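Take a look at this one chain, the form predicted alone, written out in structure tokens.
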Amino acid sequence: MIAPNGARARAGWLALAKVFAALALFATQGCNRSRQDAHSREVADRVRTEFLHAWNNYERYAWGHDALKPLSKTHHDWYGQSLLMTPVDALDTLILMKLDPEADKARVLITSELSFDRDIYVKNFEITIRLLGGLLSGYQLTGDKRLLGLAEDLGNRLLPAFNSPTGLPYVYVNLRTGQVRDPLSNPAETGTLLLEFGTLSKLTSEPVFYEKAKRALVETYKRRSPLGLVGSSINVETGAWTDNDSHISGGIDSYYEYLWKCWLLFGDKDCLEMWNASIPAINKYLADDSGSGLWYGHADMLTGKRTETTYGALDAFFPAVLALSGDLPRARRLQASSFKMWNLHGIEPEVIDYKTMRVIAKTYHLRPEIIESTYYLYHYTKDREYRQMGETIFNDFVKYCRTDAGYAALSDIVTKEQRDEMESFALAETFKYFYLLFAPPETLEFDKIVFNTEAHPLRRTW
């Protein structure tokens, strides 16, 4: 049936009105997105400016040394002589922020002054994630083969650490003599080495690096309890656990992180299988769905019995790993808990009791984990909530930690008393994750890299 002319006209006007309404909505959304993008660029610029404040004061007061002491305006060297911890750790941040003159100056310092021919015992884990990781990412970003040469020399000097009866590495190794010491280690220190040693192996075509680090990871996993949990302390000579406390906090944290990430970077199916066997146990025995939200506490590795209801700044890395491995619902809930912890006093404490929401350890060491997870969640969800969360965290970070000569850790997050400490990871990780959260996505191709636990981006270039 043919509609009368008036009805046809009304239908036409109605259709036209719908088109205009849709166009208006599209334009409004476009304007909102444009404003949000502009604001994010402004915050990224602020982060870059504050990073430069920290870096320039390192240059001014601690150039050529491991770290700046921002209150006394002096320097600190880990082992009595410098291994250029801050320049190596911060190099890829300088490059990603396009601070080219500063990056070039740091690279000249590293390639002309850094030597590992030192009669000093160094901590294998820390030197691997900070220096080996930093040199490898620096090489991949610049193509400067001198950085790869330094990485290979360092890798060779660290290899004797793995010469234990179990293949689990000793805590300390002497860079010149290869002597080792301290057999009491933990899963983080025995199992957080394969991303770096594996990348070195691929780039140098020397399989020994991959093999040693992979064995250490597997030997750690093989000693899990019948419940599927690992403990806090292990003897690398006997392979026996010396502490049955299981958790996702410092001393275990990055062991779990590397199970998933080594699968991503290398396609190593053993790592995927170890992750798939471990994550159900973590979620069954360590997760604690209390009245204040989702948390991860401590349990006995043999019985699964809850031993502590503590969570802290180091645990706040886990939402990132959950998001990376595809468990966004759990990642979102745990991130909300981490942010609740941050907001207790306007900056996060080292440890809280999540049952009572009471602060157990009041220090703040400029740690990156909560902002790392914020960045991952924003990447996967594109939810503005996470940029707003990140901006709140950044504003608090600047308000309480900025000093005339850089950024200082806090001795007490309640009184906001500062301490004379700015570790290299503040520049390698904390500022980097702040920046990447707000910078345009093309700043770094997230899906083509895997961050090591010190936020050094590693990519398949082999």
Ligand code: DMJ
Second form
Amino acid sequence: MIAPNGARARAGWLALAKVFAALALFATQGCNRSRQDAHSREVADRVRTEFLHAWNNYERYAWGHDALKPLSKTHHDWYGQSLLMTPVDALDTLILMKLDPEADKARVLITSELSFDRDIYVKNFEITIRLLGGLLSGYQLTGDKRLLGLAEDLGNRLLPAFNSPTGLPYVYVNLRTGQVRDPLSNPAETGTLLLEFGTLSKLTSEPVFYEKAKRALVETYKRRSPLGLVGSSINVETGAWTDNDSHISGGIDSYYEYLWKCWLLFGDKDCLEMWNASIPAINKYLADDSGSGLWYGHADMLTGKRTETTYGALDAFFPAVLALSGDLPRARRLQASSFKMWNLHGIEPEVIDYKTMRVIAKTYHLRPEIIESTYYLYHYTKDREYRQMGETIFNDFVKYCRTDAGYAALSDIVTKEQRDEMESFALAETFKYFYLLFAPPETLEFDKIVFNTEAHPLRRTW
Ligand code: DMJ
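Output the form predicted in complex with 1-deoxymannojirimycin next; the form predicted alone has already been displayed.
After this comes the whole thing, all chains and molecules, with the earlier chain placed first.
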């Protein structure tokens, strides 16, 4: 049927009005988005300024040493002599934030002063994640071969740590003599080495690093209980568990993280299989879907019985790993719980009991995990909620931890009393994740890198 003229005109006007409405909505959304983008850039600038405040005070009061003591304005060396923990750990953050003069100065210090030929026992795990990881990412970002040379020298000096009857590494190794000590270790320390040692192998064409660290990871995994859980203390000489407590907290945390990430970085199918065999047990026995949300607690590795209902700052890395491995629903829910923990006192405690929401350990060590997870969740969902969450966390972080001379940990998150400590991971991780959450995505191509557990981005260039 042919519409009468009036009706046809009305239909035309209606269609035109719809087009205008759609354009107006599009323009408003575009406006909102550019306002939000501008705001995010402002926050990223603030993060960079605050990072510089921490770095400048390291330069001023602790240059050449492992770490700044921000309240006494002095320095701290882990082993009595400096291994340049803060400059090596912070180098890639300086580079990503485009603080070129500071990055160049740090690189000159590292390449001219850092020597691993020292008669000191060092912790294999900490030195691997902070120094080996930092040197490798520094090399990949700058192409400075001297950084790779230092990494290779360090890797060779750490290798004797793996000379146990099981292939599980001792906790300490002497950098000069290769002597080892302390056979009581844990899955995080035996199983968080392959990203760094593996990358070193790929970059030097020396397979020994990959092989030793992979064996340590596999030997840890092989000792899982019939339920699929690992314990929290293991003797590297006998391979026997000395503590059956299972959880995702400090001492185990990054063992799981590396199962998935080593699959991502190296395409190592064994790692994928180990992850696939482990994650169902974690979600069955450690996850606790209580009235107050999703948490992950402790359980006995043999019986699966709940032993503790505690969760803390260190556990807050897990939403990142869940998101990275594709489980966004659990990642979102657990992140909401972490944020609840943060908001209990306006800054997170080291440990809480999630059943009673009582604080069990009152310290805050400037830890990065909660912001690391916020960044991953924002990356995967692009949901503004996570940038808002990150901004709240950042504002609280500045409010309570900033001091005249850098950033200080808290000895009591209730009273906000500060302590004389600024761990290198505050610069390597906490500030880096804050920055990346707000900086434009091209600052670092997320899908082209894998972060080691100390937030050092490693690239698959082989
Ligand atoms: C860092 O050294 C690493 O992130 C490690 O995996 C866990 N602890 C600290 C930060 O809290």
